[in-house]
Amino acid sequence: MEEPLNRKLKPLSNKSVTLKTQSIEKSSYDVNAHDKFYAWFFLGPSLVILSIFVFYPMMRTLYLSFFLTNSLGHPSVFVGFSNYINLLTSSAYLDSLTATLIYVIAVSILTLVFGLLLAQTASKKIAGINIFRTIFSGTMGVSVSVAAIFWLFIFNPSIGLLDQVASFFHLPTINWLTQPSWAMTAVIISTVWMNLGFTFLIFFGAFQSVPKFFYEAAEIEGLSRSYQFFHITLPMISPTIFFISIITLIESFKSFGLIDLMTAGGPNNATNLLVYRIYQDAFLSGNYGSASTQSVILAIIIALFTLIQFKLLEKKVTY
């Protein structure tokens, strides 16, 4: 005799359900020897490269910061925190730190603002806009050395374009790279110009991702373009603004090429930023202990600024 179709099933106990769940989880996360071999096979080369070129230099730099070293970089005398104290009480180092902060803040803000303005302009549907989009992103294909030569010509006091224009209009000429008060301005302008290509492309992509119906609804309501920009565009691209601000800040702290080729830290150490000072102490003076200490301090400063940016800007990001 067949059992009725609607017979009652015997309910499972909580204990049996728990055991079955645990067995499923265990089987899902079990890794056999074959899987471990392939994991180490693919991760091994990367770990070796990172260990040689990242982890070991980091640990070595931290280690050397507590020593005096000879000209070959070998530790000779343990001095503890004396290197840190000497640096933080040195007027020359504090001047470099002040110059670095001015440079980083100016470059970060100007790159962000001009990148936004260029992306906003390139997003408009006007004749020939593709040409301007190509021009705006052109600096991405320019090397640091070529950019330095270009701006050295622009700022040249004899044949430079800026001073030629000033002379034509009977305006006073400026020795851009030989006056301490103007050298930092020249380097900031050059760096912002170098950064604009990348910043423009990222912002332009973000502008294109904003849904068009928001602007259509705003047009129907009669809202102005400035209102649309500050209340629609900026909130919608806020994750991109957050990303660009972090990347620009970190890259500004690491600027070296333009400084080396245009001013070499001068005049009168006006553009002697922290990274360039580390280079001078380590590779020109052979003072590896002091250079290692400066590297550690710079890493801490970058981490602190990045953390502050996360705390202040992440709350205003709309995902």
The other form holds:
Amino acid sequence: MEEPLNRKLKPLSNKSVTLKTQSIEKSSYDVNAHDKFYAWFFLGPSLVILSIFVFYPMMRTLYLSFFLTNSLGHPSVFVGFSNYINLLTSSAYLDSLTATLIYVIAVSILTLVFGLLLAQTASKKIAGINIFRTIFSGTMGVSVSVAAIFWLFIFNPSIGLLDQVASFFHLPTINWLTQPSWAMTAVIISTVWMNLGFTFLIFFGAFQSVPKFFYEAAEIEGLSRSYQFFHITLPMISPTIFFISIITLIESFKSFGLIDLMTAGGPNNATNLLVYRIYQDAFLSGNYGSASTQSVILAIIIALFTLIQFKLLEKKVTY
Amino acid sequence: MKHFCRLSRGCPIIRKLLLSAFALALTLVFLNTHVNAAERTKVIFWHEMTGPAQEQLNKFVANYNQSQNKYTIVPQFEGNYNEVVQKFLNTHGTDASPALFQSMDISTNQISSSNYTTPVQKFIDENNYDVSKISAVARAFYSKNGSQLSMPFNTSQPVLYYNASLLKKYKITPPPINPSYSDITRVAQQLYQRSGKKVKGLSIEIYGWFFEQFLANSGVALANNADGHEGTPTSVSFDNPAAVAAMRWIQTNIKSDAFMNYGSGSNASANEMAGFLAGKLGMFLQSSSSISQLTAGTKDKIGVTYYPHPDNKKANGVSIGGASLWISNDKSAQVQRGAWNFIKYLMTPKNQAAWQVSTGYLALNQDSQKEAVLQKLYHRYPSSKVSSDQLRKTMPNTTNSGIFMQGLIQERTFIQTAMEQIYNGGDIQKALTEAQQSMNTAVKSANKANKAKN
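What I would like now is the form predicted in complex with the partner chain, since the data block earlier showed the form predicted alone; can you produce it?
And the full complex, kicking off with our chain again.
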């Protein structure tokens, strides 16, 4: 099946390559003032904007990370790497790091699994399925503050929905947001719920793009539904899974809204994730030096994770 | 170029619309600047008040602007207390900075040592303003070496609230007006037991402010150099006997299950309030400014007492909380005078009384007590007078006039972490000592960073 297709494609691709090289050679001779002007004219504005809002802050953050800042936020004492050393040897920071890793991994995996489940359910052709599709993607339209209020009501220790249900069935009540061991669970549940709308929608779209004849062939072969899911659907939508896993991972590293509104990093720093710590240090305590150091470390961590994902998952992705 | 011409020639209606909109915008801009710039001096006023307090503040501004024709106060809501400190520091010297601004209690040292403000003492002296009418304990919080740095504005003290109707229902003697720790424990236990464990007796939010007040009321300093009133603090003390006693009191109540832990942060106070209004909580510590929310939210009778003090020890009195009004020094003398005049207007007996009635913040002018609106409030809700009495009776000294040091926001973070450990059954001494060590490291590095500049 595949061979003739490849053979057919070959001459075509060769041609396009030669075309490309030709044009490159041609253009290198023709670069003149006029072209240069146009290049700067079109690239200039975005370069200016990027330098002001991206490159300069990045460099400034790196610079500040080597300083102590005074009460006005100005760098005042150069301390070299001691901000980094202090952080990486502080047990509070390392606890934060562990909490963040737990949070990120739990949120990413749960979002993926539940997103896939919902999309699979919604792909069935049943009467009234459109209502469920709307409901499943509903959290996309919910803002973080509204979600936080909603979950705070559910987790409320004296009049919360969960505890009322629990006491109705004579189950022990849990102080969701004030017990360090439960607070993280509560925040993870809320975040996954928030993420599901978007994940569902993307997965649902991907499901629709899988050609129907694969399933028809599988039906004729008499293969089970779960076999179809694992051997047709999953491989076919692997680029989407890859995309979602990276997006969710990076987004959960950067989580801020729900944490700020639900626990404010507490209790006992159980939900004090890296980004929240940076916010506290910079904008509440005014320690821009230490906050910058943490930002640099966070950037490195996210880059590392993304790199690992590319290395590990890229092989499994069939385009 | 060509493209644009063709477009406008092709659609005359759009061109006309655009032109007239442009003309309208220009006229509006012109009119606006013309009217304001002609006679009145603009005074930009940053504040962080929300809800009823914001409404009342806007009323004051409107009335003030109408009452005279020299200045126009322009109120601008700037978000929460924490953000405004950084905003103020970062905009100083630019057109975006305010002439008059409200800043929270624990930012006092930071704002003052920025040297970006004119101490209000300058205007008090120039005007021979009779400052003795303003509450002494509130003034002490915002002054240094006898000089008034800023004018106390929205001011509250922590008090203990109890549900008087619930206590009556279960035939429990209410706590005395100036209760000790064990008075409160007694009521909490009785309420929890007699309600069949349905009503929790007591709640104390995990909030650094309350911890500071336990020390203040015990007459013990939290930072050295007399809480910073006699020089820059170089170390703090969290694990002193007074702090341990207060924490042990809380832990006793937690162990007996009569205590409800609502955690920390704004959700905690909202949940605590909801629990109290729903009749599931008997007593809690909170700012005196919560009274209007409480009386509006329940039909139950509400009782108020002073802040609890240690057993076998006289109460030293608690410090205040809230925010004060500052005048920036990057504006012209005339603008600064406008800001001061507005401050004076806010501090009049009549306005302070109206402020307490509509917001729950305490009236700071002594003469406000005679105002009819305030008398009416006391008559309707006798418990609301307790907070006013507590404020009036507090004699300022170095341990109850606030902590004059930088990094108090961080101090509260460390304290709250320790309190969370203690509330979850952790060892008191260990939790406090750890927090103290963290804060001492922070103090050392902050002093290092700030000295290098000064």
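Bear in mind that the values here come from a model prediction, so they are computed numbers and not experimental data. Residue numbers count along the first chain shown, from 1. Basically, rigid core = biggest C-alpha set you can superpose within 1.5 Å across the two forms.
Core-superposed comparison between the two forms: the Cα of M59 travels less than 2 Å.
Relative to the superposed core, W40 undergoes a Cα shift of 2 Å or more between the two forms.
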